[in-house]
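Have a look below at one chain only, the form predicted on its own, in structure tokens format.
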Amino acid sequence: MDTSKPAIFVNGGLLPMHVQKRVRIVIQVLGSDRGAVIGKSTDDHQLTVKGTPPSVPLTNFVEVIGIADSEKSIQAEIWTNFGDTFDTYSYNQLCQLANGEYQLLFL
């Protein structure tokens, strides 16, 4: 694991706190539009992910690591397919821990 460029765990509600920072987020892919992927965060916020997705088709749930360039968009650096089902509740709990009193335990 590369720790030289840490990425903060976020969901859609936490993204505005981390604009211009490197983040990681899981989205449910809704579609694509003019060079961007439109997705729904695990807490039901609609987001735009800019950048070139991998050459393999995206699954229903995708983790994106990149720079939050606004409160509702991310410039993607890394795309990882997470499959067609995902536990959004647990991911949201993880995001709360990673941005709360236990944030020092996370990169």
Contents of the next structure:
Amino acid sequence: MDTSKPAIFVNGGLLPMHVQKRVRIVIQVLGSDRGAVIGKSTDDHQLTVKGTPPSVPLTNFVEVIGIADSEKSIQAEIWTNFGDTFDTYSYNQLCQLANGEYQLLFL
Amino acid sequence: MAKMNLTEGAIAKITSGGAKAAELKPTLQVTELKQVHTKQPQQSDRFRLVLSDGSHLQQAMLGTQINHLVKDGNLRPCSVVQLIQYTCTTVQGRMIIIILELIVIVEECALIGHLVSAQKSLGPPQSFTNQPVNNSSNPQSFGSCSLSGGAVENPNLTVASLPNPRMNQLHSSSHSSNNDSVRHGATNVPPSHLKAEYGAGLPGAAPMNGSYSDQCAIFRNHRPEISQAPGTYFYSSRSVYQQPSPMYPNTGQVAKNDAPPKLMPISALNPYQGRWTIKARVTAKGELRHYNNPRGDGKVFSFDLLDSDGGEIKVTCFNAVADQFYHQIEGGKVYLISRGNLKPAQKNFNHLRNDLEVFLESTSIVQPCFEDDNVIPRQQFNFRSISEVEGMDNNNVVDIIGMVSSITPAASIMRKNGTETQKRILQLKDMSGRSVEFALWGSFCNAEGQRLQNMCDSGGFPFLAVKSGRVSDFNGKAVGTISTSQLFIDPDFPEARRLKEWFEKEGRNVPSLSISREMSSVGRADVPKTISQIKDERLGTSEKPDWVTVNATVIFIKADNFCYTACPLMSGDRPCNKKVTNNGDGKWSCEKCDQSMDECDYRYILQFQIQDHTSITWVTAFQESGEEIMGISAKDLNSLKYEKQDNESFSKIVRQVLFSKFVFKLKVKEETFSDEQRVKSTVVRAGKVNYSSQSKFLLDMMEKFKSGNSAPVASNTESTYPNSGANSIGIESSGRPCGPLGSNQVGNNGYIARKFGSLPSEVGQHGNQYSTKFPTSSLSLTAVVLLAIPQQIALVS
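One more: the block was the form predicted on its own; return the form predicted together with its partner chain.
And the full complex, kicking off with our chain again.
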């Protein structure tokens, strides 16, 4: 596994903290709009994901890894389909933990 | 030896009521000392003695608490003693001194003084003292009357030896029963006494046996019968005597003595007590129970009493009497009780500290006492510390108090008689540094159990006081409720307050050693454990196997001998499944069924290693769980490998299974293999991991963990924490390749180690679902949480 470019777990609320940094986030796809995908983060923030989605159709939940270019958007490099169901609550907790007490574990 | 001076006139003083134990501690000589045989073996021996003050003699009984003086040989006939504590009561018109405490001044001394019997100096006293007394068997009838004292047989019932002169004494005595003037009775055949009492000219009668107040009742009822020719008195009296008992109704229409009741403390109750009255509070009121035993049906009702001196006694009523009193008695209220029977306590049903219990009859009096002056405590406990419980025998009944550190939800358990009941288990911790498993059964689960659960769930630490819990040796020592148990949540006793203070100061952080095996096999419930706990807690080493649930990953599968050839024949309602051997001619033969067959079954006997974030272990899976894990039947897999020799497909299947995670339900048991004890785990069920619920579970644990962090970090890294393996394991896990995160963790050893230092103290108190000894760190927890999420990715992509 390539760990040279670690990505920080974020949700909508934590994204602003990591602008210009490599992040990963799971969003629920709301729709696509002019080459960008609009999604809702696990804490109900609306975000924009730019970049080219993979050729496979996107499922409901997608994980996106890329550089955060603003407080509400990400330039995605890797897209991963997470399926149609996802435990948003746990993921949210994970983001809090990964950015809070246990930061050192993740970076 | 020096001449002893006995306290002159003491006997007269005592018996006339002129002196009390508080003021007068007389020195007297024991002129006679005899053991009284009791009917029931469990009642302790009683000793009857005769005391002399140099001029008069007096009957006395030794309180059982000082029986040892006789048994050790310190107190003998002709000993000179000083009475320290005694009471004087009238029994059957006779005064008896009950001695509760005395000092033996001289063990052997010549008889002092010229002795006469205290009451009436008639008849030769000497012959009295030398009178042979035998403990012949008592006619059964003695015990049957309500006021009789337990099953004490008539001591000294001697039919034969009846010195005539005795009778005269009696003759001159008054008739009425309990308040007779001071009488002295050698104990002899009661029937004769009966005669004497009635003053018919009575030769041959002998002084009565005073112990039985029922005597009076008997003669009262049969006054008319006792007018017979003198010569035949002695013998006929016996037959008359025999008869009355069955007819003795409990409603004695007798000359009632309506003197105001003399209150006495419960601790002074004894079977020789004539009339007694106690004032006590009902601490526990039982149910009106119906029973059915070989002797027939019946109803029983009992309640416990506590008086102002702290004495406790149980009161029981049967049938009609039960009905009579059941509605009168209210728990917590004070009553005056008199005219009950005193009998030895049945320790099976009676857990109070009293050798006696009271049986009420319809003549008994129960009077509510309205001036409840709160002198009598509401409840009395005899709390033991949990470390004491460890040393107690099975089935002991005990009171305990402790802090509830964890509580399980109610589970349904099947009882031996087929009925279902609810059970909850909670952990009680106290100042002794020990904790014990406490089981709530039946209705306690729902009422108090639910309340305690709510309190625990909301992060509180409730305190629980238990009255009458039973010690059992299930899984070490544990305590459980019985029907007479009483629970008090967050009580306001001094002990509770002390416990609370201890808890605030130290108890929170001190891990407690459990005297119960944490493995609660509550009906094979799933107890989530980590693999390291199997070894640390020595699961499976007790007589019964332990059932645990672990979340783990398959690390290695032994590909050889993954199945065996099994007998497909049905034996009963299950297939035989015993290993069949190849006959060589294409047939298979089974030893057990003693048959041979063409086709055999193939059944899994899969040995593989599973690993979680704490440890690794070998497990075995049989047919059903094997199929769940491998995803292919043993037969197919077998044919793939051996018949088709398709190693590639075989390896592919095995590879697929490797590193997949399951929820394993394991049966852990220690077995002996040629002198070696090994703990073997069998997979009973292998289920898929539900990541979502597991994540939530772990998040919960982390929360609880963090909230316990509010106490200052204890510096006792080498505390006597039962799972001290936690330290090494945690650090070990950081180095172990732990899935995708291995590289991250290695770099953080320092951080992990430091964080670990705080763990042992905190983990101990949390009743989290891994039982209080979950040796984890929040770090590895988050690692596991992280693992859960990427797994989803792996599955999807």
